[in-house]
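There is one chain below, alone, in structure tokens, taken in the form predicted alone.
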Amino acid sequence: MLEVTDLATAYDGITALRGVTLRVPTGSMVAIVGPNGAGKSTLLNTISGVLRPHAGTVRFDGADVTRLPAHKVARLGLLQVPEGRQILGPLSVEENLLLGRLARGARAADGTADDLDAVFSLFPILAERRRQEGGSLSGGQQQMLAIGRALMGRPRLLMLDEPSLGLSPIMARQVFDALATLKARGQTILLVEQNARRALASTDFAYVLEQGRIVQEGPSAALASDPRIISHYLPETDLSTS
């Protein structure tokens, strides 16, 4: 569904991404894990238009993406869940998902009903608060709240930056219960998330990006077996996945 080909991003001076070539399948989980300013958030913003390449190709499902504005990308589909959520926060629960509407474009009324009924089905806290002002919520409310909003745009293609970050192992587990049972239900999904651990533990495929390159890459299995993924990204004190 995703292909990405030598992609390269420079802004500030700095160039954040040299080359980067990936794939995500449809029906797939795919992971990228690295280093803090290896240039994760950098790459999805790039897939998703937000920043612009200065060299390489986004394909997705077959059509060149690669020079579209990020309303356009939204709108053939591929939906980005981005870091620190971004919610609107004196907006109630209900109000942000139906905002997620936007990105579906002249289809905005269509089903809304269905799509709302489906997140609080995912996310049954969000039903019970669906009056509540989304800045009232916690922290791992509120991602599930970013999550509902992405969903309510249909996404053939569901990215998610850093979907733990700030977490409690409880509520961290949660969130990725949720991702398992859309993977289940054939969805897309593209994952950056810091917790190498449970990154690999939850997808099919992952790439480690560092300074701005791939420089691994396999089933997500066995690179949770590689012993130079395991001194570098996966410490025996990081037991929050269990």
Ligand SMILES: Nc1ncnc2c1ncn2[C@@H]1O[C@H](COP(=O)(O)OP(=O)(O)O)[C@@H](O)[C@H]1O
Contents of the next structure:
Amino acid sequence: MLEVTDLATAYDGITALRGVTLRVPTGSMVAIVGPNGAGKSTLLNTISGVLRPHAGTVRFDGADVTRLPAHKVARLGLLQVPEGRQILGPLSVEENLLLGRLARGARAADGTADDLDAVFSLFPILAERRRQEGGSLSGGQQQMLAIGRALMGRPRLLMLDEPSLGLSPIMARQVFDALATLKARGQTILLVEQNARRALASTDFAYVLEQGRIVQEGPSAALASDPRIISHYLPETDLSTS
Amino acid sequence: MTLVFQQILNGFVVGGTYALFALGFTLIFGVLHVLNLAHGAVFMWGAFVGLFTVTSLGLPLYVAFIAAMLAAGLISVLVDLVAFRPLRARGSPEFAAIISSIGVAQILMSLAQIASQTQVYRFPFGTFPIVFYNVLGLRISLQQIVIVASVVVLVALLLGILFATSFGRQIRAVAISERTAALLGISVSNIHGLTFFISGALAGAAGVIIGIAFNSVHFLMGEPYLLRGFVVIILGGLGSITGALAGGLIFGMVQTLSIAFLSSALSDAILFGMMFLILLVRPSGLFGALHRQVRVVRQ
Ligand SMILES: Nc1ncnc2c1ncn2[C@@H]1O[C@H](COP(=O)(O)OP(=O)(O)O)[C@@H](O)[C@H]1O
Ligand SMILES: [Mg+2]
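Next, give the form predicted in complex with the ligand, keeping in mind that what was shown is the form predicted alone.
Every component of the complex follows; first up is the chain already shown.
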């Protein structure tokens, strides 16, 4: 479904991605793990069309989307839940969700009410808070809103940038449970995470990104038992939070 | 005492027209975070289109009103395309956009000067019936009633668009974060265009109203309004819709009262003094923090 080939991106001449190649097959859940500053957000933003790569290609369902503007990428169903959730704070929960519906574009114009119900049944707290300002929600609730907002656009590929960042362990678990539910329904997912333990536990395949390069890849279960990965990314302290 | 109330009433009507002008001005600031210094020229062109619709085409005033709104809306979109979009595409600083909008304003005024042969035009006698009513000892003209009614309708329309339609949601989303809006599938440049259209249409309506109220349309008429609009939105808080409304009304009343009871020479000094005072004690404007949900400015 998604094929990224030799992608390279720079900020004002400072290279952040150095030839990244990866693929996300339809129906799979793929993880990208790596330390802070590795280029994970840069990678998602380049795929989304927020950043322009200076080399490489992004193909989505066979079509070249490399230099498409962000809103057109979104309308193809390649949707990103950005780092830090980016809730539109002064808008209500419901307004945030309704905006998410725009990405659906011409793909399927009907059934708003159904989609709202689907999001509310996945995240019941959003139904209770639907008239509140998005900015008044807790961090975990905002993450649910951000995911729900993307789901309103009926993503064909859902990309999430560190959805557990800054969340309490309980909230993080709820978010990961929701992702597992979506995966079980056949949703294709690309998950970026610093919390490698959780990411490897919930995905099929994973890439390790370091300093803008893919340094390792393989089935998530295999990476989770790789001694090198364990020593770098799965420290003991992580156990207490997962 | 009746005289005071009469002047307050007059000030309220004048203030309504300032508010109409300032709403479009503040809307662009709220959404794009730039000052559109061509707003006065767009307003002036709205007045001319309204005038020519009546004088050259012989059409009724309400048609002129709609024509002026559409034309000024389109001119405003043109201002976006010429003065703002190329700079945004290059990521130029906001200061550059201010300068280029001054440039476009000069071009628009020169064109109007040529088209009008530097003359002052008037709406033909009888365009608006001159009728007065006596209410509780106050003299109210039909014109004043229609002005206030149009302002109320247009403000209601604006609020309706902003807060009860999908377009309005998209405008507010772009105002808060362009990147997030784009990730949601919103075409930020289309929303900018729409914002300029709405802003220009409001200016066009204000142009016709003021052209009739003061019975004078000329190529320089936008300049004093730009300056006043600037004071109004600083009073009310840059980017604040309620602020523009309240600021316009306050400005109109203070101006009318100081002209009536002090002197017309002093009125500008008082108004700009008020602006300095606000900038000193409450730089975010009177309504800065109070009306966060109505405010369209980036957080
Ligand atoms: N807007 C930016 N301007 C300049 N450099 C940036 C910008 N955003 C990120 N970087 C740099 O690019 C590299 C990758 O950052 P990022 O993609 O955010 O990493 P990650 O998401 O993996 O933490 C880092 O070295 C970071 O400092
Ligand atoms: Mg990141």
